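Presented as structure tokens, the chain that follows is alone, the form predicted alone.
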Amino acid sequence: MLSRTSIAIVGGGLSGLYAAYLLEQEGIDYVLLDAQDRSGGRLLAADHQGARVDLGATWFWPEIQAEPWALVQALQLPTFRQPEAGDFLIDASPHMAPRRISAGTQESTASMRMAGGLAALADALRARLPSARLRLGHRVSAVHRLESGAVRIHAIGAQGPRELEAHQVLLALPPRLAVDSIAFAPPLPAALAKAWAACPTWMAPHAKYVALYPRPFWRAQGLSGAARSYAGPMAEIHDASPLQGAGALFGFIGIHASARRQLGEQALLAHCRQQMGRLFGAEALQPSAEWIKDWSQDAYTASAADTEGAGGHPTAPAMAAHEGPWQACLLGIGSEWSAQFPGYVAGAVDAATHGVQASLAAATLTKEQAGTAVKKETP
């Protein structure tokens, strides 16, 4: 089954959704394909009895990241500052009581959260897109540049193979994942493919533990909910409470991805719960709900190379080929392609903005060139 569009977006995370949102505003024909049966990518939340907590990206910083803040305001989404009041804990050893550090002043650059979690941003964008434009559960396996100049996208959906032809393709997924999971014909330029394959995917090696409680009880103890640990399994812990009602704590697990797989989720949950109890008291041992999101085991986020890396913020590779058959028709717009904020939420907005602008400029130039050619052929 073959269909046609002007622009195909591969990936339904924040960058893909925002690119679709921009194209929708411009009245440009597009189709968005995502391998998963949900949109949002690394913006992911868990729900329990009306409380919602982030399993993926958590913060953004309006003072230094203007574009996502402008988008949040345009969508009229409620936000709040990361809770910081109270003492900070240093966890040096499982055999010692944690050391309290005086709260002092709040961070000068505010870390902001979103009511309903950052996944609410993805939800709001998707709600503004026609459902006919979105093809969830469609895994793109190959992209071919045709002699006509069009690009044919091969995808596998629940109903079998699907084909889509477009003038341009926007890759709204991590560079490394694009190289690993999509067959390009003709092949990408060797230097470009190498740069994309070498670009780490932010969050891919990491795992988060989140515990939900009836109330943020640590605040009554004069604690902020923040801690650094040299004992583990979590190395860094923060208050993840929703804006109102329930309390929540989350931690980045400091155990390597391969060791997490060997340990297993249930054992890791128990270790994390015990650490919360050691730091914050007996009430922390009785969460209403708890989750582990191991991004290294998410096939739509992490490649094999990502699980071996340290997972730092990458250096952005080139977004496109500057010559050859893929020039002007294939652009990378995932967060890792952002020159300013690679890997961040702001990076997804930045890369999508620049990608759509470049795509529209290339389309305009192509039309102008075609018009010039017609004029030259006219007697």
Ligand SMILES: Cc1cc2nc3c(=O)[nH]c(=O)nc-3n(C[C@H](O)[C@H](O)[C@H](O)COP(=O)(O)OP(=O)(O)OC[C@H]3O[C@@H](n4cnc5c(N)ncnc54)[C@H](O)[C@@H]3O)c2cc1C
The other form holds:
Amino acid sequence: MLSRTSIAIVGGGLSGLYAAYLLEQEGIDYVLLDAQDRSGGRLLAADHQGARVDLGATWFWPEIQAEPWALVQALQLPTFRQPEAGDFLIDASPHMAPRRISAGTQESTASMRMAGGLAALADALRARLPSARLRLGHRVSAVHRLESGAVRIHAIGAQGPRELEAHQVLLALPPRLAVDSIAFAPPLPAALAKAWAACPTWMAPHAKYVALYPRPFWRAQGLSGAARSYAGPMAEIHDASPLQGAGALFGFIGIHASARRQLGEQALLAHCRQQMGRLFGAEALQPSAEWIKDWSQDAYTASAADTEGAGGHPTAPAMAAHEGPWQACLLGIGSEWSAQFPGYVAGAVDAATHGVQASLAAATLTKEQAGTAVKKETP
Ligand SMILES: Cc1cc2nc3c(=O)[nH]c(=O)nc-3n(C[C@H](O)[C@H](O)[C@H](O)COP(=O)(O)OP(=O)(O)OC[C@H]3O[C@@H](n4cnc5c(N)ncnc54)[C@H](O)[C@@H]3O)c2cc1C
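The block above covers the form predicted alone; next, return the form predicted together with the ligand.
Now the complete complex, all chains and molecules, led by this one.
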């Protein structure tokens, strides 16, 4: 079945949702496809009896990243400062008691959190988009530039293969994943494909353990919930408590992705729980709920090079081809393409903003050249 639109957005994480939100405001015809049955991508929350905790991105920093802050304010979403009051723990060895460091003051650059987790930002954007524009559960497998100048997008949905024709495509997924999982015909320029494949997907090799408790009990012991560990399995631990009520702690697991896979989730859960108990006391051994989200095993985030590699912070590759058949009809707008904040939540907002602006400029050109209307086509 073939349908048509002006702009196809591939990926419904923050960059894709924000691009859709901007196009919606402009009255431009678009369709957003995401491989998964949910939107949000690396913004993901787990829920237990109404308490939501982040399994993906957690913080944003309004003092240095104005864009997401402006968006959060425009959407009127409640935020709060990362709780930091209390002592910090250094965990040098599993055979020694952790050392307490009196932190004294809060960090000068405020790390901000969102009530309901950062996934609430993705939820708020999605709630503002007409459902007819969204095709969840549609994995894009190929993108073909046609003789006519249009681009045909091939997707696999629950009901089988689907085809969509568009004037332009916005790739709202990590660059490495785009070249790894989508077949481009004709091929992308070799230098561009190489640069996209070389760009690490931020945080893709990592995994998080999150434990939810009836209350943030460590605060009564004068602890902030933050720890640095050289003993493991978690290397860095933070307070992840929701704004009110329950308490939560999370840790980045410091074991390589291949070792995590070998160990298995149940064993890893037990090791992480034990470490929480060793650092924060017996109450930490009794979470009301606990989760591990291993992003290296998420096929819609990590590609093989992310899973095997050490990660590292991306440097933004070029967003588009400057010549050839893909010029002006294919743009990368996932966070890693942001020149300002590659890999961050702020990068997703930044890259989507630039991508939509470039796309509208190119559409105006095409419209002038071809004398065709881009706005207000039917979905
Ligand atoms: C554990 C972790 C912690 C993080 N912490 C922070 C933090 O504290 N602060 C911060 O600023 N950033 C953080 N980040 C990074 C932040 O989450 C990302 O920068 C941001 O969410 C990226 O959004 P995106 O839309 O560009 O990409 P993604 O969120 O990766 O979205 C890509 C979307 O594309 C879809 N997709 C993939 N392949 C296909 C396909 N073939 N067809 C159709 N759809 C497809 C996926 O399903 C996904 O929904 C963290 C990330 C992780 C994993």
